[in-house]
Every structure is written in structure tokens, then in C-alpha cells.
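What follows is one chain in C-alpha cells, specifically the form predicted on its own.
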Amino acid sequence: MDKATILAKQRQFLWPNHLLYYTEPLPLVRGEGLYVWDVEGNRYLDFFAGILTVSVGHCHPKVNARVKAQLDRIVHTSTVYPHENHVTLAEKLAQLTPGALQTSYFTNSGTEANETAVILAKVYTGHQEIIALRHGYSGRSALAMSLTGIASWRIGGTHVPGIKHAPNPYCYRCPLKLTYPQCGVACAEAVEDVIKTSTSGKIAAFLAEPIQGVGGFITPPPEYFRIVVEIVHHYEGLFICDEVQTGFGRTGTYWFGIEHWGVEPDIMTMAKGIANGLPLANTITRPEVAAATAGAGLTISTFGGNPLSCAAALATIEVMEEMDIPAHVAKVGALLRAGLEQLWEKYPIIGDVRGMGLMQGVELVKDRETKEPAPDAVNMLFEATKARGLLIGKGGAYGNVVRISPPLTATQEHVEEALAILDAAFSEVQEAFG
């Protein structure tokens, strides 16, 4: 089909409220390593990786290859079965996870998975009510978009009782009106507040990401996990880490982003870049917290553990062990950050740049004093740099922050690619923002 047809059968065929990039959007074709074209030939360097999801490159040999011989085997099985993949890349996630983590149980994405993750704290602690932060993002079903801190991912009012949501450790913007590190992590400290006066004072669960994706790659500061999992644990609950954006080497250094504060997830959810895009995700904890579902009720998952998701998943995880990803994304990543800080100095647009490894933020505020959010100037950005052959995303609770995610396999002259890019595009954009 040509774009014309997509965009016709996209608008009569689907709902209206999949939320498509660009004034015109981009129909995808093919993908081969960092780059995408679309369906009229052009090639696009992609530094948004299909949200967080492609992490060892579009269309990988190795893994392309591994999901062939495995499809020409047994496709599916449900989880009534037990399948070599299956419990071969359990054991290897309790390899790579930190601290006691062992034990886990698939589905097909993060929302499940972090559904899984709130399901057993309840079962285990046998209290209710779950403490959120704001602007996080934790999926798209009922209980997912309430345990979501921002309202514009709340689609029809949903509302799940038992959620409570505590401030966000937001620097750039904290709801506190405090700052780092004169404030001693108050936003740590809130959290005990709002147990103690918005709870029944025994919590089942503490859930965030350790970088908050969707909510603008919100970053904390280094002391905010450990006191906050303290305070957790005091008030008899668990800490659920969502590594569903994090995971993998994405922050460089460690395979998970929770391992850069210090602190050990009772339970910890991924999905995304486990499998390079294929549907799959998993819910890892404590043998000793998964024992508490035995007997609690029936539960299966039709496609979870799925043969071809987990055979993609291991050679994922494979082609990340040859490469070192972690070592890697550390090493680029500080090339990226380094070439972004440099735009900070430039353009008086960009407000704020955060993040870590391969995963960084970009805020731009119409005036650094004030801090106005500039969500045009986002949406500006991103047709000068998609007629310029770069894809990039975006987020925030205010719509202005620009995510820059490539996968992890990026190397150093595709993050130059990317930022000559970037420097020209927001040239063009400072200029029409004054």
C-alpha cells in the first residue's frame, strides 16, 4: 500500500484515539539495525528505538534467525505446558536480576506485568492499598492507568480504589518548591506522609520506575530509593520496581536501573526490550513471596511464556552478553549526554537535559526563569528532525520533554549522526521561539 491507502484504512478502520507522531504521520516498512524507512523509500536513524522496545537493533540476524527455527517447531503452548524456552530464560533473569530475585511469571507486556507485580503484594502482605508517584506511567488497563500519575493517560475516568499517589522526585520542577540537595530528598520523606494520612497505615506496595519513562525521564537523585524502600518495608510493604522503560542495560553500567540506587526490589517488572519487539514481559520476585500465590486461586496465561517471545528474548539477551551492553550504553551513553549538554549551552530553549546511559531527556521551557513548558517547540522539533532522517519521541506531563532512547547497540558516530541532527534542528527551532 502506498501512505495515502495507510492513512485511509488507519482513519476508517481504527480508533480514532491511537495516538499517532507528526502533522503527517509516518508509515513503517522495513528496519535493519539503527534505521527505519517508510513506505516511500526514505531512511530514517532511529533514536527512539519503538518506544524503549528494539534494543539490539531493528530486524538482528541472530535473533531473527533463532525466532525462524523456532516457529518451524511449536509456536504456542500456553502456560498449562512447560517449554524449554520458557524455563531456560526464567533462569537466566534470575542470573541478571539483583539481589534474591528468582522466580517469575511471564505475560505479554508491561501493564500485565505490573497488574502480576500488584496482584502478589496484595496476596503476600495481605493489605490493599498501593502508593504510586506521580507522573509515572504503568500501562493502559483499568488498574494500570490508576496506578498512572498523569491524567491525559487516563482514559475515561478510570479509577482502581486503593491507589495513592505521592509526590514525584521532579528537581527540575519539584512539587515541593524545594531544592536539591539543600531539601535533604523531602520528596523521599512525602511518601511516609501520605501513608500515614491517605492510608490505612499498612500498605501492600510501593510501584515506580526507576527513571520515569512517559512522565519525561524524571531521574532522582541518588539517596531518594534507599530512603524511600526504608519507609516502604516499615510500614509492612513491598517495593515494586517497574524496569519496564529501565531494563536491560538501558541506564548503562547495570542491567537494571534500580542497581544505580543501591537497593534490592522485592519485585520487579520488565517488558520492551526483553524480547527486541516481540510481546513479552515478566513479573520476577523472591521464591518466598512467590510462594504466597500457591493456593491463593487458579491463574494462567494463554500467551505468556509464549516459545517464540522467549527464543527471542534469549537471543536478545545473548547478542547483549557478546556486546556487553551495559559497558557499552555507559560508554555511549556519556558521549550522548556530553553532545546533548553541549545543546543546553547553546539553545536557551532547552531548559533541562537528565537522564542516564541511553536513555536522556530533553525539557524545553519557553524562558529558563520561569520554567513555562514549550510543547510546541517539541512538536516543532520533531518534523525539522523527521525531515532530516531522525526519529526521537516525546513525553512529560506537560507534553514538553523530548525522549531520546536509540537502541542499545548504538555506537559513537550514530550519536553523532543523531546530534548534528538534533543541532540543526533546534537552530531552526530557537530561531522561530526567539
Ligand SMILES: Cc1ncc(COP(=O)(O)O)c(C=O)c1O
Given for the second form:
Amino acid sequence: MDKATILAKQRQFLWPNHLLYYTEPLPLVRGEGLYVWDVEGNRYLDFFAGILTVSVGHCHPKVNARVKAQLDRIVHTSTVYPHENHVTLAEKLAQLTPGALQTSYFTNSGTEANETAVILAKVYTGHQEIIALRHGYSGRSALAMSLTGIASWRIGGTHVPGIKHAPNPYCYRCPLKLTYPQCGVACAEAVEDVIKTSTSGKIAAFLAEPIQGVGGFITPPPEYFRIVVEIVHHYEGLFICDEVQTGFGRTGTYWFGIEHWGVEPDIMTMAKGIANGLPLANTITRPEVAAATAGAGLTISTFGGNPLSCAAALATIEVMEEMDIPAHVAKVGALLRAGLEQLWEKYPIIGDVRGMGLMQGVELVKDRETKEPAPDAVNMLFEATKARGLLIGKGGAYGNVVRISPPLTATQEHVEEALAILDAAFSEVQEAFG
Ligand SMILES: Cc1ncc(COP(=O)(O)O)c(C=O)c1O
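Starting from the form predicted on its own, produce the coordinates for the form predicted together with the named molecule.
Next comes the full complex, and the chain you just saw is listed first.
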């Protein structure tokens, strides 16, 4: 099918609220490693990885072979029958995740994983209220949109009551108008104020991402989670750590983002990068927390933890272990970060560079003094990078953050190629914006 036909059918048969990148959306047909090809045969270096999902590169031969083999044995079982892949993956994740996280419930998306986590926290604690963060993103269901702290992602209003949003650790635009480190991480203490003033005084959970993804790769100061989690436990809540974007080595050095700060979540959710693009998510917790679900009511997931997705996840993790992905990402991520900081020196339109590992955000502003967001500059950068054969992502409550997050198998050569294209594209954008 040619490009014009695909785009015409998209407009005619799919809802208009599908967010599509680029002035002329880009139909992709093929992927291999770090590269994807569009329907007209143009090749792109993929530095967004299908929203931080293609962990070990497109169509990784080992992952695909494992999926193909499983396809011919059994495709579907549902959670009412145990399956070897399901239990093996659960055991593997018990080993990879920090602390006492041991028992899993697999579903199909990050949204469902967060839903599952919130329900678990309510069942375990007997409390109802949840604290989430402004600028956080939790998914697209009624509950997940209500947890989300960005107005434009909350279609149809607030659906679920009992969720309160605390100021987030956004140092570049501090919600408390303070400066780190003199602030004493006051945003962490603010969580206690929210609990004391806006809830019944006992909470079921605090849910947060180690680095806010859709929010624009907002990276907290190192003390933040230790302070907040102590407060949350004091008010009888559980800490739900949403690792949907930050999991599986994305932030470098560790398998999960929260490990950078030595904090153990009570519940962790993961999806995206777990299965190299096949739909799979997991909610993992301590055995005694999971035990609260026994007798609490019935639940199934028809597609959750299906044999194909679990096969893909097991192979993806195997590849990541063979390559020591956390160490590899720390190394290659440092090169990417250094290159982006050089671009910051060159182009005043870049207000901030932040993130960890291969999760680097670049916030664009009209003026470094006023920090007025420059979403138009991001749109122009998108066209300029696409024209030069590079795919990137965007985010932020003001639409002015570039999200750079290639597959975790990116090499120094890929990073250099991306930085050269970004340099040329930023030069064009800077000229246009003065
Ligand atoms: C941190 C975070 N949590 C949850 C979700 C929802 O995941 P999904 O789109 O798989 O439902 C996303 C998706 O971008 C996310 O970034």
C-alpha cells in the first residue's frame, strides 16, 4: 500500500485523537537493529525506539526466533492455565528486580500494570487515596488518566476520585520557585503537606516514575525518593514505582531506575522495554503484599502473560544479560549526554539537558532567562531531523522537550551519527528562532 493510501485510510477509519508525529505522518514498514524504513524506502536512525520499547533493536534475530518457535507450539493459554514461559519469566523478574520484589501479575500494557498496582495497594492497606505527581503520566484508562498529572492527557476530565497530585521534583522549573540544593528538596516534604491537607490522613499509595517520561524526562535530585518514601510509609501507604519507561537498563548501571537512589519500592510496574515490542506488562511486589489478594475477589487476564510475549521477554532479557546492558547503557549514555551538553553550549534555544543513560531530554526555550517554552522549535526540529534521517521523540506538559531514547543496543557510532544530525538540525532551528 502506498503512503497516500495509508494516510487516507488513517484519516478515514481511525479516530482523530491518535497522536501522530510529523506534519506528514510517517508510515513505517520495516526495522532492523537501530534503523527503520518508511513505506517509500527511506531509512531512519531510530532514536525513540517506538517510545522506549524496542530494547535490543528492531527485529532482533534471537527474540524473533524465540517468538516464531513459540508461535508453532501454542499461541494462547490465558491466565487460567499455567505455562512454562509465564512462570520462568516471573522467576527471572524476581531475580532482576531490587529488594524483596518476588511475585508478579502479568498484563498487556503499562496502563493495566498501574491499574493492577493501585488495586493491590488498596486491597493491602485498606486505604483508598493515592498520591501521584504533577507532570506524571500513568496511561490511558480512566484510573490511569486520573493519576496522570498533565491536563492534555486527561481526556474527558477526571474520572476517578481520591487521587491527589503533589508538586514534582522539576528543578529546571521548580514548582516551589526554589533552587537546588539550597531548597533542601522541599518538593519531597510537600508530599507530606498534600497527605495532611488533601486526604483523610492515611493513604493507599504514592505512585511515581523514577524519571518522568512523558512529562519530559524530568529527573529528580538524588535525595528525593528516600525522603518521600519515608513519608509515604509513615502514612501507611505503599510506594508504587512506575518503571514503564525507566526499566530494563534504560537509565544505565542498574536494571531499574529507582536503584540509582537505593530505594526499594513496595510495588513496581513495568511494560514497554520488557519484550522488545510485543505487548506485555508486569506488576511485581513482595509476597506478603501479594498475599492480600488471596480471597479478595476473582481476577483473570485473557491475554496477560501470554506465551508469545513471555517468550519475547525471556529472549530480550537474555540478550540484555549477554551484553550487560546496564553497563553498556551507562557508557554509551555518557557519550550521548556529553554530545548534547556540547549542543547546549552552541545553541541558546536549548534551555536544559537532563536524564540518565539512554533517556536524555532536551528542553527548548525561547529565551534562557525567561525559560518561555518553545514547542514550535521542537516541531521544527522534528522536521529537520526527519529530513536528515533521524527519529526522535517529544514530551513535556508544554510540548517543548525533545526525548532522545534509542534502543539500548545503540553503539558509539550510532550516537555520533545522531549527534551530527542533531547538530545540523539545531543549527537550522536556531537560525529560524534567532
Ligand atoms: C511511565 C508510564 N507509565 C505508564 C504508561 C502507559 O503504558 P501503555 O501505553 O503501555 O498503557 C506509559 C506510557 O507511555 C508511561 O510512560
